[in-house]
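Just one chain follows, in the form predicted alone, and it is written as C-alpha coordinates.
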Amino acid sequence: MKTHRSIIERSEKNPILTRKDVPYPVATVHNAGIVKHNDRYIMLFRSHLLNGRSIIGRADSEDGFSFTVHAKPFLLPSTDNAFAEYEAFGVEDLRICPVDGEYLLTYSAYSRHGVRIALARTRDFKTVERIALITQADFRNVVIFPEKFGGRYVRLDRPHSELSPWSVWISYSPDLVHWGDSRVIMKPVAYHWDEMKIGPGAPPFKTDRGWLHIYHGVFKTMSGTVYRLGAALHDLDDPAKIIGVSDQWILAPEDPWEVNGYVPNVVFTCGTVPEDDGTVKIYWGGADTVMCAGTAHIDDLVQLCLTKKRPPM
(Lines of atoms letter the chains of each structure in order from A and count residues from 1; the text may use other names and numbers.)
(Lines give C-alpha, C1' and ligand atoms only; values in the text may rest on other atoms or scores of the structure.)
Protein backbone atom coordinates (compact mmCIF):
# COMPACT_ATOMS: atom_id res chain seq x y z
CA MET A 1 0.00 0.00 0.00
CA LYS A 2 1.19 3.51 -0.76
CA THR A 3 2.10 6.02 1.91
CA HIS A 4 0.01 9.11 2.54
CA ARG A 5 2.55 11.16 0.59
CA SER A 6 1.70 9.46 -2.68
CA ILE A 7 -1.71 7.85 -2.20
CA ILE A 8 -3.20 10.56 -4.45
CA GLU A 9 -1.32 11.19 -7.68
CA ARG A 10 -1.77 14.80 -8.67
CA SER A 11 -2.62 15.55 -12.29
CA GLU A 12 0.19 17.03 -14.37
CA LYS A 13 -2.42 19.47 -15.71
CA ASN A 14 -3.01 21.09 -12.30
CA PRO A 15 -4.51 23.51 -11.83
CA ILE A 16 -7.08 22.07 -14.24
CA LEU A 17 -9.30 25.17 -14.15
CA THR A 18 -8.65 28.81 -13.29
CA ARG A 19 -10.49 32.11 -13.61
CA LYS A 20 -8.72 32.65 -16.95
CA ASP A 21 -10.73 29.74 -18.36
CA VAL A 22 -14.06 31.41 -17.53
CA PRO A 23 -15.65 33.55 -20.28
CA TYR A 24 -17.29 35.94 -17.78
CA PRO A 25 -15.61 38.04 -15.05
CA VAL A 26 -14.80 36.06 -11.88
CA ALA A 27 -12.05 36.23 -9.26
CA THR A 28 -11.80 32.51 -8.41
CA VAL A 29 -12.72 28.98 -9.54
CA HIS A 30 -12.95 26.42 -6.74
CA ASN A 31 -14.89 23.87 -4.62
CA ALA A 32 -16.64 22.07 -7.47
CA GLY A 33 -19.07 19.19 -7.48
CA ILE A 34 -18.23 16.61 -10.15
CA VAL A 35 -20.12 13.73 -11.76
CA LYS A 36 -19.84 11.55 -14.85
CA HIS A 37 -22.99 11.98 -16.96
CA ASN A 38 -23.46 10.34 -20.37
CA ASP A 39 -19.72 9.58 -20.50
CA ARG A 40 -18.83 13.24 -19.93
CA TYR A 41 -17.50 14.80 -16.76
CA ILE A 42 -19.68 17.65 -15.50
CA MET A 43 -18.10 20.15 -13.11
CA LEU A 44 -20.24 22.65 -11.22
CA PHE A 45 -17.74 25.08 -9.74
CA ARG A 46 -17.98 27.99 -7.36
CA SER A 47 -16.66 31.41 -8.35
CA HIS A 48 -16.41 34.68 -6.52
CA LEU A 49 -17.78 37.54 -8.56
CA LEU A 50 -15.93 40.82 -8.48
CA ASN A 51 -18.25 41.99 -5.70
CA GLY A 52 -17.11 39.06 -3.51
CA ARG A 53 -20.32 37.02 -3.69
CA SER A 54 -20.44 33.53 -5.18
CA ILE A 55 -22.20 31.85 -8.09
CA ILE A 56 -21.99 28.37 -9.65
CA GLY A 57 -20.56 27.81 -13.14
CA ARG A 58 -20.45 24.72 -15.35
CA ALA A 59 -17.56 23.10 -17.22
CA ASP A 60 -17.48 19.85 -19.26
CA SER A 61 -14.71 17.39 -20.08
CA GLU A 62 -14.15 14.22 -22.08
CA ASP A 63 -11.28 12.94 -19.93
CA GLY A 64 -11.91 14.46 -16.51
CA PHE A 65 -8.88 16.77 -16.66
CA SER A 66 -9.32 19.19 -19.60
CA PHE A 67 -12.49 21.23 -19.04
CA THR A 68 -14.37 23.78 -21.14
CA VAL A 69 -16.50 26.34 -19.32
CA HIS A 70 -20.00 27.20 -20.53
CA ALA A 71 -20.66 30.73 -21.68
CA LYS A 72 -23.09 31.50 -18.86
CA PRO A 73 -23.25 30.55 -15.15
CA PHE A 74 -25.16 27.41 -14.19
CA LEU A 75 -26.77 28.62 -10.95
CA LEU A 76 -27.29 32.18 -9.73
CA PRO A 77 -28.91 33.29 -6.47
CA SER A 78 -32.68 33.16 -6.81
CA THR A 79 -34.48 36.47 -7.19
CA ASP A 80 -38.11 35.54 -7.72
CA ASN A 81 -39.26 32.84 -5.30
CA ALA A 82 -39.10 31.71 -1.68
CA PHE A 83 -35.37 31.01 -2.02
CA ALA A 84 -34.50 34.62 -2.88
CA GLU A 85 -34.30 35.86 0.71
CA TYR A 86 -31.92 33.08 1.74
CA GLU A 87 -29.67 33.15 -1.35
CA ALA A 88 -29.25 36.93 -1.44
CA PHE A 89 -25.54 36.83 -0.51
CA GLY A 90 -24.60 33.99 -2.87
CA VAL A 91 -24.60 30.25 -3.53
CA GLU A 92 -21.52 28.17 -2.68
CA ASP A 93 -19.81 24.76 -2.54
CA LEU A 94 -22.28 22.66 -4.52
CA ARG A 95 -22.29 18.86 -4.31
CA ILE A 96 -23.78 16.56 -6.97
CA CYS A 97 -25.48 13.50 -5.48
CA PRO A 98 -26.77 10.85 -7.96
CA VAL A 99 -29.95 9.29 -6.52
CA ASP A 100 -32.76 7.36 -8.24
CA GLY A 101 -31.79 8.34 -11.78
CA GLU A 102 -31.47 12.04 -11.12
CA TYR A 103 -28.92 14.37 -9.58
CA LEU A 104 -29.62 16.04 -6.27
CA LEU A 105 -27.73 19.30 -5.83
CA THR A 106 -26.92 20.51 -2.32
CA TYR A 107 -25.35 23.93 -1.86
CA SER A 108 -24.80 26.62 0.74
CA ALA A 109 -27.21 29.55 0.56
CA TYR A 110 -25.88 32.73 2.17
CA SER A 111 -27.94 35.69 3.37
CA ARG A 112 -28.20 38.20 6.21
CA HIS A 113 -29.76 35.37 8.23
CA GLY A 114 -26.65 33.18 8.01
CA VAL A 115 -25.94 30.11 5.90
CA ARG A 116 -28.30 27.20 5.28
CA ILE A 117 -28.40 24.34 2.81
CA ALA A 118 -30.60 24.43 -0.28
CA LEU A 119 -31.58 21.36 -2.27
CA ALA A 120 -32.27 21.27 -6.01
CA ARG A 121 -32.47 18.57 -8.68
CA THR A 122 -31.58 18.11 -12.32
CA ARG A 123 -31.62 15.26 -14.83
CA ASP A 124 -29.78 16.87 -17.73
CA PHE A 125 -27.75 19.76 -16.23
CA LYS A 126 -29.75 22.11 -18.41
CA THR A 127 -32.77 22.75 -16.20
CA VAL A 128 -32.69 22.97 -12.40
CA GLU A 129 -35.63 22.62 -10.01
CA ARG A 130 -35.21 24.00 -6.50
CA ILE A 131 -36.83 21.65 -3.99
CA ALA A 132 -36.43 23.07 -0.49
CA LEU A 133 -34.23 24.76 2.06
CA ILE A 134 -33.39 21.67 4.11
CA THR A 135 -31.61 23.14 7.16
CA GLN A 136 -31.80 26.17 9.35
CA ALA A 137 -28.69 28.27 9.99
CA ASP A 138 -25.85 27.47 10.52
CA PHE A 139 -25.21 24.35 8.41
CA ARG A 140 -22.67 23.51 5.71
CA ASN A 141 -21.36 20.62 3.64
CA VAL A 142 -24.42 18.43 3.10
CA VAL A 143 -23.88 15.29 1.00
CA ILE A 144 -26.59 12.71 0.24
CA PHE A 145 -25.89 8.98 -0.11
CA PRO A 146 -26.62 7.53 -3.58
CA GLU A 147 -29.01 4.89 -2.16
CA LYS A 148 -31.91 4.87 0.26
CA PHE A 149 -31.70 2.94 3.53
CA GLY A 150 -34.92 1.47 4.89
CA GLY A 151 -36.83 3.56 2.37
CA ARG A 152 -35.27 6.80 3.59
CA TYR A 153 -32.77 9.24 2.13
CA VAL A 154 -29.63 9.67 4.22
CA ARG A 155 -27.31 12.64 4.39
CA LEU A 156 -24.14 13.74 6.15
CA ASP A 157 -23.88 17.34 7.31
CA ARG A 158 -21.90 19.67 9.56
CA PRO A 159 -23.84 22.01 11.88
CA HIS A 160 -22.01 24.87 13.55
CA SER A 161 -21.48 24.71 17.30
CA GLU A 162 -19.44 26.72 19.80
CA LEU A 163 -19.88 24.02 22.48
CA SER A 164 -18.12 21.24 20.60
CA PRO A 165 -15.71 21.04 17.66
CA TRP A 166 -17.47 21.07 14.29
CA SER A 167 -18.34 17.44 13.61
CA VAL A 168 -20.05 15.18 11.05
CA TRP A 169 -23.70 14.34 11.70
CA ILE A 170 -26.13 12.01 9.95
CA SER A 171 -29.82 12.69 9.22
CA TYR A 172 -32.70 10.86 7.52
CA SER A 173 -35.67 11.87 5.36
CA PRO A 174 -38.71 10.17 3.79
CA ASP A 175 -39.16 12.86 1.14
CA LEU A 176 -35.98 15.01 0.85
CA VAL A 177 -37.79 17.92 2.51
CA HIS A 178 -38.27 16.84 6.11
CA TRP A 179 -35.13 15.62 7.90
CA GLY A 180 -34.64 14.16 11.35
CA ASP A 181 -33.27 11.35 13.57
CA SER A 182 -30.08 13.40 13.52
CA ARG A 183 -27.02 12.41 15.53
CA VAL A 184 -23.28 12.97 15.54
CA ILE A 185 -21.19 10.09 14.15
CA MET A 186 -17.68 11.50 13.75
CA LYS A 187 -15.69 14.09 15.65
CA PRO A 188 -12.24 15.68 15.41
CA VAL A 189 -9.39 14.32 17.54
CA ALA A 190 -7.41 16.55 19.91
CA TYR A 191 -3.97 17.58 18.65
CA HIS A 192 -4.56 15.74 15.39
CA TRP A 193 -4.43 16.99 11.81
CA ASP A 194 -8.22 17.53 11.87
CA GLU A 195 -8.59 18.70 15.48
CA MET A 196 -10.25 22.08 14.83
CA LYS A 197 -13.15 20.90 12.65
CA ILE A 198 -14.18 18.30 10.13
CA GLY A 199 -16.92 18.25 7.51
CA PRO A 200 -18.35 16.13 4.71
CA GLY A 201 -16.49 16.54 1.44
CA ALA A 202 -17.60 14.57 -1.60
CA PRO A 203 -20.75 12.41 -1.66
CA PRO A 204 -19.84 8.89 -0.46
CA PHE A 205 -19.44 6.16 -3.09
CA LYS A 206 -19.90 2.41 -2.75
CA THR A 207 -17.02 -0.07 -2.49
CA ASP A 208 -16.96 -3.79 -1.63
CA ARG A 209 -15.97 -2.95 1.96
CA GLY A 210 -18.22 0.03 2.63
CA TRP A 211 -19.18 3.54 1.61
CA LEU A 212 -16.01 5.57 1.09
CA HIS A 213 -16.25 9.21 2.11
CA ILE A 214 -13.54 11.78 1.41
CA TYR A 215 -13.87 14.53 4.01
CA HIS A 216 -11.98 17.67 5.01
CA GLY A 217 -10.25 18.39 8.29
CA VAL A 218 -8.79 21.60 9.65
CA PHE A 219 -5.82 22.25 11.94
CA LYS A 220 -5.07 25.64 13.49
CA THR A 221 -1.46 26.81 13.39
CA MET A 222 0.32 29.95 14.57
CA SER A 223 0.02 31.38 11.04
CA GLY A 224 -3.56 30.33 10.29
CA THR A 225 -5.50 27.19 9.47
CA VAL A 226 -4.56 24.28 7.20
CA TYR A 227 -7.25 22.34 5.32
CA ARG A 228 -6.44 18.74 4.40
CA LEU A 229 -8.39 15.71 3.12
CA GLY A 230 -9.04 12.44 4.93
CA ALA A 231 -10.96 9.22 4.28
CA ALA A 232 -13.68 7.43 6.25
CA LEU A 233 -15.44 4.11 5.56
CA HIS A 234 -19.13 3.68 6.42
CA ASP A 235 -20.97 0.37 6.79
CA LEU A 236 -22.78 -0.74 3.62
CA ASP A 237 -26.09 -1.40 5.38
CA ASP A 238 -25.95 1.18 8.17
CA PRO A 239 -24.13 4.37 7.12
CA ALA A 240 -24.31 5.72 10.67
CA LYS A 241 -21.78 3.03 11.58
CA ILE A 242 -18.25 4.09 10.65
CA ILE A 243 -15.93 1.12 10.13
CA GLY A 244 -12.78 3.18 10.17
CA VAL A 245 -11.33 6.66 9.76
CA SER A 246 -7.84 7.02 8.37
CA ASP A 247 -5.53 8.29 11.10
CA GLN A 248 -3.43 10.15 8.54
CA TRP A 249 -4.47 12.63 5.91
CA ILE A 250 -4.56 11.65 2.25
CA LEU A 251 -3.90 15.10 0.76
CA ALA A 252 -2.37 18.32 2.10
CA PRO A 253 -1.56 21.70 0.52
CA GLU A 254 1.79 21.35 -1.26
CA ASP A 255 1.70 22.93 -4.70
CA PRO A 256 2.05 26.73 -5.00
CA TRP A 257 -1.61 27.17 -6.00
CA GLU A 258 -2.71 25.26 -2.89
CA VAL A 259 -0.39 27.06 -0.48
CA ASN A 260 -0.98 30.57 -1.85
CA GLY A 261 -4.24 32.15 -2.95
CA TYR A 262 -7.49 33.68 -1.78
CA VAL A 263 -7.40 31.45 1.33
CA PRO A 264 -3.87 30.02 1.79
CA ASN A 265 -3.12 26.41 2.70
CA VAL A 266 -6.36 24.83 1.55
CA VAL A 267 -7.31 21.66 -0.31
CA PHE A 268 -11.10 21.26 -0.20
CA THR A 269 -13.14 18.64 -2.03
CA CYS A 270 -16.77 18.61 -3.11
CA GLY A 271 -16.55 15.80 -5.67
CA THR A 272 -15.08 12.45 -6.68
CA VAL A 273 -15.67 10.14 -9.64
CA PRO A 274 -15.05 6.40 -9.05
CA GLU A 275 -13.99 4.65 -12.26
CA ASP A 276 -14.49 1.09 -13.53
CA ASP A 277 -10.73 0.38 -13.39
CA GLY A 278 -10.63 0.59 -9.59
CA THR A 279 -9.39 4.15 -9.41
CA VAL A 280 -11.15 7.31 -8.29
CA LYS A 281 -10.68 10.82 -9.57
CA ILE A 282 -10.62 13.29 -6.69
CA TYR A 283 -11.18 17.00 -7.28
CA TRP A 284 -10.33 19.83 -4.92
CA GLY A 285 -10.18 23.59 -4.72
CA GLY A 286 -6.68 24.94 -4.18
CA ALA A 287 -6.48 27.90 -1.79
CA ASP A 288 -10.08 28.81 -2.72
CA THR A 289 -8.67 30.04 -6.04
CA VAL A 290 -8.26 27.23 -8.60
CA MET A 291 -9.50 23.69 -9.30
CA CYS A 292 -7.17 20.69 -9.09
CA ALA A 293 -7.50 16.95 -9.66
CA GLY A 294 -5.75 13.72 -8.82
CA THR A 295 -6.19 9.96 -9.00
CA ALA A 296 -6.05 7.29 -6.30
CA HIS A 297 -6.61 3.54 -6.14
CA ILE A 298 -9.84 2.87 -4.27
CA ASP A 299 -8.36 -0.18 -2.52
CA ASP A 300 -5.52 1.97 -1.13
CA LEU A 301 -8.01 4.37 0.44
CA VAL A 302 -10.14 1.55 1.83
CA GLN A 303 -7.12 -0.21 3.35
CA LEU A 304 -6.00 3.04 4.93
CA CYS A 305 -9.37 3.22 6.74
CA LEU A 306 -9.12 -0.42 7.82
CA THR A 307 -5.47 -0.79 8.83
CA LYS A 308 -4.32 2.69 9.88
CA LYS A 309 -7.41 3.94 11.55
CA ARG A 310 -8.48 6.02 14.53
CA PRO A 311 -11.85 5.90 16.36
CA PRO A 312 -14.57 8.03 14.71
CA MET A 313 -15.30 9.73 18.07
Given for the second form:
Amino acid sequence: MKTHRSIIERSEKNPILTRKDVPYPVATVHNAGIVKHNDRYIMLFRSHLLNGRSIIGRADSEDGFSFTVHAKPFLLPSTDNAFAEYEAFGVEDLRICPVDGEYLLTYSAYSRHGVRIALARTRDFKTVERIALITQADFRNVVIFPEKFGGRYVRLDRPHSELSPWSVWISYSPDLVHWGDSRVIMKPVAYHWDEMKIGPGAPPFKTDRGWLHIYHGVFKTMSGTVYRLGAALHDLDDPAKIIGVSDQWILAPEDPWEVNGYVPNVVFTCGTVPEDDGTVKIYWGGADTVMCAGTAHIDDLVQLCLTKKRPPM
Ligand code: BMA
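After the form predicted alone, can we look at the form predicted in complex with ligand BMA?
First the chain shown before, then all remaining chains and molecules of the complex.
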Protein backbone atom coordinates (compact mmCIF):
# COMPACT_ATOMS: atom_id res chain seq x y z
CA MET A 1 0.00 0.00 0.00
CA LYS A 2 1.38 3.39 -0.95
CA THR A 3 0.51 5.91 1.73
CA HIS A 4 2.17 8.96 0.26
CA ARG A 5 4.18 9.85 -2.81
CA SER A 6 7.94 9.77 -2.30
CA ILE A 7 9.72 13.03 -3.01
CA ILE A 8 12.32 11.13 -5.02
CA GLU A 9 11.11 8.37 -7.30
CA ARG A 10 13.80 5.71 -7.52
CA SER A 11 14.73 4.39 -10.96
CA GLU A 12 13.56 0.84 -11.67
CA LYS A 13 17.04 0.27 -13.06
CA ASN A 14 18.70 0.73 -9.65
CA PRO A 15 21.43 0.06 -8.99
CA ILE A 16 22.28 1.75 -12.29
CA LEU A 17 26.00 1.01 -12.09
CA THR A 18 27.99 -1.61 -10.20
CA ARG A 19 31.54 -2.92 -10.20
CA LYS A 20 30.45 -5.62 -12.66
CA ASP A 21 30.05 -2.88 -15.28
CA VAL A 22 33.66 -1.75 -14.88
CA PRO A 23 36.22 -3.31 -17.25
CA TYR A 24 39.11 -3.03 -14.74
CA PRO A 25 39.27 -4.57 -11.25
CA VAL A 26 37.45 -2.48 -8.62
CA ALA A 27 35.58 -3.26 -5.41
CA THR A 28 32.94 -0.50 -5.59
CA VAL A 29 31.28 2.12 -7.83
CA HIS A 30 29.87 5.07 -5.90
CA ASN A 31 29.68 8.79 -5.06
CA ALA A 32 29.70 10.05 -8.65
CA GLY A 33 29.67 13.58 -10.01
CA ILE A 34 27.47 13.99 -13.06
CA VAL A 35 26.58 16.52 -15.72
CA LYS A 36 24.74 16.75 -19.04
CA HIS A 37 27.31 17.71 -21.68
CA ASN A 38 26.32 17.94 -25.37
CA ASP A 39 23.11 15.99 -24.58
CA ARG A 40 25.03 13.11 -23.01
CA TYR A 41 25.16 12.34 -19.32
CA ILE A 42 28.74 12.08 -18.13
CA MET A 43 29.33 10.41 -14.80
CA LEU A 44 32.65 10.50 -12.97
CA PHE A 45 32.42 7.82 -10.32
CA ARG A 46 34.61 6.72 -7.44
CA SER A 47 35.87 3.17 -7.15
CA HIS A 48 37.82 1.50 -4.40
CA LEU A 49 40.69 -0.44 -5.88
CA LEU A 50 41.44 -3.79 -4.33
CA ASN A 51 44.00 -2.10 -2.07
CA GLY A 52 41.29 0.06 -0.49
CA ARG A 53 42.35 3.32 -2.14
CA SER A 54 40.12 5.18 -4.58
CA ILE A 55 40.29 6.36 -8.19
CA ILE A 56 37.78 8.06 -10.50
CA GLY A 57 36.23 6.33 -13.53
CA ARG A 58 33.99 7.63 -16.31
CA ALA A 59 30.67 6.35 -17.62
CA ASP A 60 28.44 7.85 -20.35
CA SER A 61 24.72 7.61 -21.03
CA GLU A 62 22.10 8.81 -23.52
CA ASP A 63 19.17 8.69 -21.08
CA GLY A 64 20.74 9.25 -17.67
CA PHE A 65 20.01 5.75 -16.43
CA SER A 66 21.87 3.25 -18.67
CA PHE A 67 25.60 3.92 -18.50
CA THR A 68 28.62 2.49 -20.29
CA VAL A 69 31.96 2.64 -18.51
CA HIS A 70 35.12 3.74 -20.33
CA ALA A 71 37.93 1.19 -20.68
CA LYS A 72 40.38 3.35 -18.71
CA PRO A 73 39.95 5.33 -15.46
CA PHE A 74 39.38 9.09 -15.79
CA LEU A 75 41.50 10.38 -12.90
CA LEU A 76 44.26 8.67 -10.94
CA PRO A 77 46.33 10.12 -8.08
CA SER A 78 48.70 12.68 -9.54
CA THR A 79 52.33 11.92 -10.23
CA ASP A 80 53.04 15.65 -10.60
CA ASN A 81 55.13 16.95 -7.71
CA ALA A 82 52.78 19.68 -6.54
CA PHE A 83 49.81 17.30 -6.19
CA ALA A 84 51.36 13.84 -5.78
CA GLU A 85 52.27 14.38 -2.14
CA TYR A 86 48.61 15.04 -1.29
CA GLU A 87 46.91 12.49 -3.55
CA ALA A 88 49.07 9.50 -2.62
CA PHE A 89 46.25 7.69 -0.77
CA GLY A 90 43.68 8.26 -3.53
CA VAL A 91 41.12 10.59 -5.03
CA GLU A 92 37.47 10.50 -3.96
CA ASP A 93 33.96 11.90 -4.35
CA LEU A 94 34.44 14.16 -7.37
CA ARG A 95 31.90 16.89 -8.14
CA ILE A 96 31.44 18.36 -11.63
CA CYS A 97 30.63 22.07 -11.30
CA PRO A 98 29.64 23.79 -14.56
CA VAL A 99 30.85 27.41 -14.44
CA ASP A 100 31.28 29.84 -17.36
CA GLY A 101 31.35 27.22 -20.11
CA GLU A 102 33.86 24.95 -18.41
CA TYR A 103 33.64 22.24 -15.79
CA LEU A 104 35.39 22.67 -12.47
CA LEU A 105 36.16 19.36 -10.81
CA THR A 106 36.51 19.28 -7.05
CA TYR A 107 37.58 16.11 -5.29
CA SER A 108 38.97 14.82 -2.03
CA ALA A 109 42.71 14.23 -2.10
CA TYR A 110 43.89 11.75 0.54
CA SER A 111 47.43 11.37 1.82
CA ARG A 112 49.40 10.82 5.02
CA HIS A 113 48.72 14.54 5.67
CA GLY A 114 44.96 14.02 5.84
CA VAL A 115 42.16 14.85 3.43
CA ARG A 116 41.98 18.12 1.51
CA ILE A 117 40.30 19.37 -1.65
CA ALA A 118 41.90 19.55 -5.09
CA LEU A 119 40.48 21.56 -7.99
CA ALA A 120 40.87 20.72 -11.66
CA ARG A 121 39.16 21.89 -14.85
CA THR A 122 38.06 20.38 -18.14
CA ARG A 123 36.08 21.61 -21.13
CA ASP A 124 35.67 18.36 -23.02
CA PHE A 125 36.31 15.56 -20.48
CA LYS A 126 39.31 14.58 -22.61
CA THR A 127 42.01 16.73 -21.08
CA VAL A 128 42.06 17.61 -17.39
CA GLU A 129 44.16 20.40 -15.93
CA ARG A 130 44.80 20.45 -12.20
CA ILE A 131 44.54 24.02 -10.89
CA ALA A 132 45.33 23.98 -7.18
CA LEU A 133 44.86 22.36 -3.81
CA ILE A 134 42.24 24.71 -2.41
CA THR A 135 41.90 23.77 1.25
CA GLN A 136 44.06 22.64 4.11
CA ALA A 137 43.49 19.28 5.79
CA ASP A 138 40.21 18.07 7.31
CA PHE A 139 38.09 19.44 4.50
CA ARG A 140 35.87 17.37 2.21
CA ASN A 141 32.86 18.03 -0.03
CA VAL A 142 33.42 21.28 -1.93
CA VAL A 143 30.84 22.40 -4.50
CA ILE A 144 31.15 25.58 -6.60
CA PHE A 145 28.12 27.63 -7.65
CA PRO A 146 27.46 27.77 -11.43
CA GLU A 147 27.60 31.59 -11.48
CA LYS A 148 29.98 34.17 -10.09
CA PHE A 149 28.73 36.71 -7.54
CA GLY A 150 30.27 40.19 -7.62
CA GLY A 151 32.95 38.81 -9.92
CA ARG A 152 33.95 36.09 -7.48
CA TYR A 153 33.60 32.31 -7.51
CA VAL A 154 31.60 30.98 -4.56
CA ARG A 155 31.88 27.58 -2.98
CA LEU A 156 30.25 25.62 -0.18
CA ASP A 157 32.77 23.68 1.85
CA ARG A 158 32.94 21.61 4.96
CA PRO A 159 35.70 22.09 7.48
CA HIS A 160 35.59 20.00 10.64
CA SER A 161 36.56 20.83 14.19
CA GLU A 162 35.71 19.23 17.52
CA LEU A 163 33.95 22.34 18.76
CA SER A 164 31.89 22.76 15.58
CA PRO A 165 31.62 19.39 13.91
CA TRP A 166 31.10 18.96 10.15
CA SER A 167 29.11 22.03 9.10
CA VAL A 168 28.58 23.87 5.80
CA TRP A 169 30.63 27.01 5.23
CA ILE A 170 30.81 29.43 2.30
CA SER A 171 34.03 30.88 0.78
CA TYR A 172 34.86 33.23 -2.11
CA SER A 173 37.63 33.47 -4.67
CA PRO A 174 38.65 35.90 -7.43
CA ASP A 175 40.80 33.33 -9.25
CA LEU A 176 39.88 29.78 -8.07
CA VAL A 177 43.22 29.54 -6.26
CA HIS A 178 42.87 31.91 -3.31
CA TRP A 179 39.77 31.44 -1.19
CA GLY A 180 38.56 33.52 1.74
CA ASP A 181 35.81 35.56 3.42
CA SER A 182 34.77 32.18 4.85
CA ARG A 183 31.88 31.85 7.24
CA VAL A 184 29.60 29.16 8.53
CA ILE A 185 26.04 29.16 7.13
CA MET A 186 24.48 25.82 8.06
CA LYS A 187 24.96 23.41 10.96
CA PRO A 188 23.64 20.05 12.14
CA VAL A 189 20.54 20.33 14.35
CA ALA A 190 20.42 18.51 17.70
CA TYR A 191 18.35 15.34 17.89
CA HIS A 192 17.43 15.66 14.24
CA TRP A 193 18.14 13.26 11.33
CA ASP A 194 21.28 15.30 10.46
CA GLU A 195 22.48 15.93 14.04
CA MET A 196 25.93 14.34 13.75
CA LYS A 197 27.21 15.97 10.57
CA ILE A 198 26.18 17.66 7.38
CA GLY A 199 28.10 18.35 4.20
CA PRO A 200 27.63 19.77 0.72
CA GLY A 201 26.33 17.18 -1.72
CA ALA A 202 25.65 18.12 -5.33
CA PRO A 203 26.65 21.47 -6.88
CA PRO A 204 23.67 23.82 -6.32
CA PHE A 205 21.41 24.55 -9.31
CA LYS A 206 19.18 27.52 -10.07
CA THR A 207 15.39 27.50 -9.56
CA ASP A 208 12.87 30.38 -9.72
CA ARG A 209 12.97 30.65 -5.92
CA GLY A 210 16.65 30.17 -5.17
CA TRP A 211 19.68 27.93 -5.52
CA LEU A 212 18.73 24.40 -4.58
CA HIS A 213 21.39 22.46 -2.75
CA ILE A 214 21.02 18.73 -2.05
CA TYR A 215 23.23 17.90 0.94
CA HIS A 216 23.92 14.88 3.13
CA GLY A 217 23.23 14.55 6.82
CA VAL A 218 24.32 11.89 9.27
CA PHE A 219 22.67 10.46 12.39
CA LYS A 220 24.42 8.16 14.83
CA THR A 221 22.48 5.13 16.01
CA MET A 222 23.33 2.25 18.35
CA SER A 223 24.33 0.21 15.29
CA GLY A 224 26.34 2.79 13.39
CA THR A 225 25.63 5.88 11.34
CA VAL A 226 22.89 6.54 8.76
CA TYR A 227 23.58 8.84 5.79
CA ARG A 228 20.53 10.56 4.29
CA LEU A 229 19.91 13.42 1.87
CA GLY A 230 18.28 16.79 2.56
CA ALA A 231 17.49 19.98 0.65
CA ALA A 232 18.39 23.63 1.27
CA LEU A 233 17.44 26.74 -0.69
CA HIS A 234 19.90 29.66 -0.98
CA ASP A 235 19.09 33.24 -2.00
CA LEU A 236 19.56 33.85 -5.74
CA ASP A 237 21.58 37.05 -5.28
CA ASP A 238 23.37 36.19 -2.05
CA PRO A 239 24.03 32.45 -1.69
CA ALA A 240 25.31 32.95 1.87
CA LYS A 241 21.69 33.66 2.81
CA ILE A 242 19.69 30.49 3.34
CA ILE A 243 15.98 30.89 2.59
CA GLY A 244 14.98 27.53 3.98
CA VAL A 245 16.21 24.05 4.86
CA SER A 246 13.74 21.18 4.66
CA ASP A 247 13.01 19.78 8.12
CA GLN A 248 12.56 16.29 6.72
CA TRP A 249 15.05 14.27 4.73
CA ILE A 250 14.35 13.68 1.05
CA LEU A 251 16.06 10.29 0.75
CA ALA A 252 17.03 7.57 3.23
CA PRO A 253 18.62 4.14 2.74
CA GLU A 254 15.81 1.67 1.93
CA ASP A 255 16.78 -0.59 -0.94
CA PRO A 256 18.91 -3.64 -0.08
CA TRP A 257 21.96 -2.12 -1.89
CA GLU A 258 21.62 1.05 0.20
CA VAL A 259 21.16 -0.78 3.49
CA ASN A 260 23.93 -3.36 2.98
CA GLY A 261 27.34 -3.05 1.37
CA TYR A 262 30.84 -1.74 1.96
CA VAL A 263 29.43 0.82 4.43
CA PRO A 264 25.83 -0.04 5.44
CA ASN A 265 23.00 2.52 5.52
CA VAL A 266 24.42 5.15 3.20
CA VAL A 267 22.92 7.29 0.47
CA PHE A 268 25.48 9.92 -0.55
CA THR A 269 25.16 12.38 -3.45
CA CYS A 270 27.78 14.23 -5.48
CA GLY A 271 25.58 15.23 -8.41
CA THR A 272 22.20 16.09 -9.88
CA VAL A 273 21.01 16.98 -13.38
CA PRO A 274 18.16 19.52 -13.53
CA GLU A 275 16.07 18.97 -16.67
CA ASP A 276 14.01 21.42 -18.77
CA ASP A 277 10.73 19.70 -17.84
CA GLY A 278 10.89 20.78 -14.18
CA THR A 279 12.34 17.55 -12.87
CA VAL A 280 15.79 16.83 -11.52
CA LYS A 281 17.69 13.58 -11.74
CA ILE A 282 19.42 12.88 -8.45
CA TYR A 283 22.32 10.41 -8.25
CA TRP A 284 23.65 8.74 -5.15
CA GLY A 285 26.05 6.07 -4.00
CA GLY A 286 24.32 3.18 -2.18
CA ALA A 287 26.21 1.79 0.83
CA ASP A 288 29.48 3.05 -0.74
CA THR A 289 29.12 0.13 -3.17
CA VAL A 290 26.85 0.94 -6.15
CA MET A 291 25.37 3.94 -8.00
CA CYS A 292 21.65 4.70 -7.93
CA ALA A 293 19.42 7.33 -9.53
CA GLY A 294 16.00 8.85 -8.98
CA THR A 295 13.82 11.69 -10.19
CA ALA A 296 12.14 14.49 -8.25
CA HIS A 297 10.02 17.49 -9.15
CA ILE A 298 12.05 20.63 -8.51
CA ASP A 299 8.94 22.43 -7.21
CA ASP A 300 8.36 19.72 -4.58
CA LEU A 301 11.89 20.18 -3.26
CA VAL A 302 11.59 23.97 -3.26
CA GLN A 303 8.24 23.80 -1.43
CA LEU A 304 9.73 21.53 1.24
CA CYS A 305 12.45 24.12 1.87
CA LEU A 306 9.92 26.95 2.01
CA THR A 307 7.10 25.41 4.02
CA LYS A 308 8.51 22.78 6.39
CA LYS A 309 11.72 24.34 7.61
CA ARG A 310 14.33 23.56 10.20
CA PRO A 311 16.61 26.43 11.28
CA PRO A 312 19.83 26.62 9.20
CA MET A 313 21.91 26.83 12.41
C1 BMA B 1 32.04 9.93 4.35
C2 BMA B 1 32.89 9.84 3.10
C3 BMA B 1 32.03 9.40 1.92
C4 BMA B 1 31.27 8.14 2.26
C5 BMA B 1 30.55 8.29 3.59
C6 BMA B 1 29.87 7.00 4.05
O7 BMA B 1 32.79 10.31 5.45
O8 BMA B 1 33.94 8.94 3.30
O9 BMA B 1 32.86 9.17 0.81
O10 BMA B 1 30.32 7.86 1.26
O11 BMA B 1 31.45 8.69 4.59
O12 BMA B 1 30.81 6.00 4.26
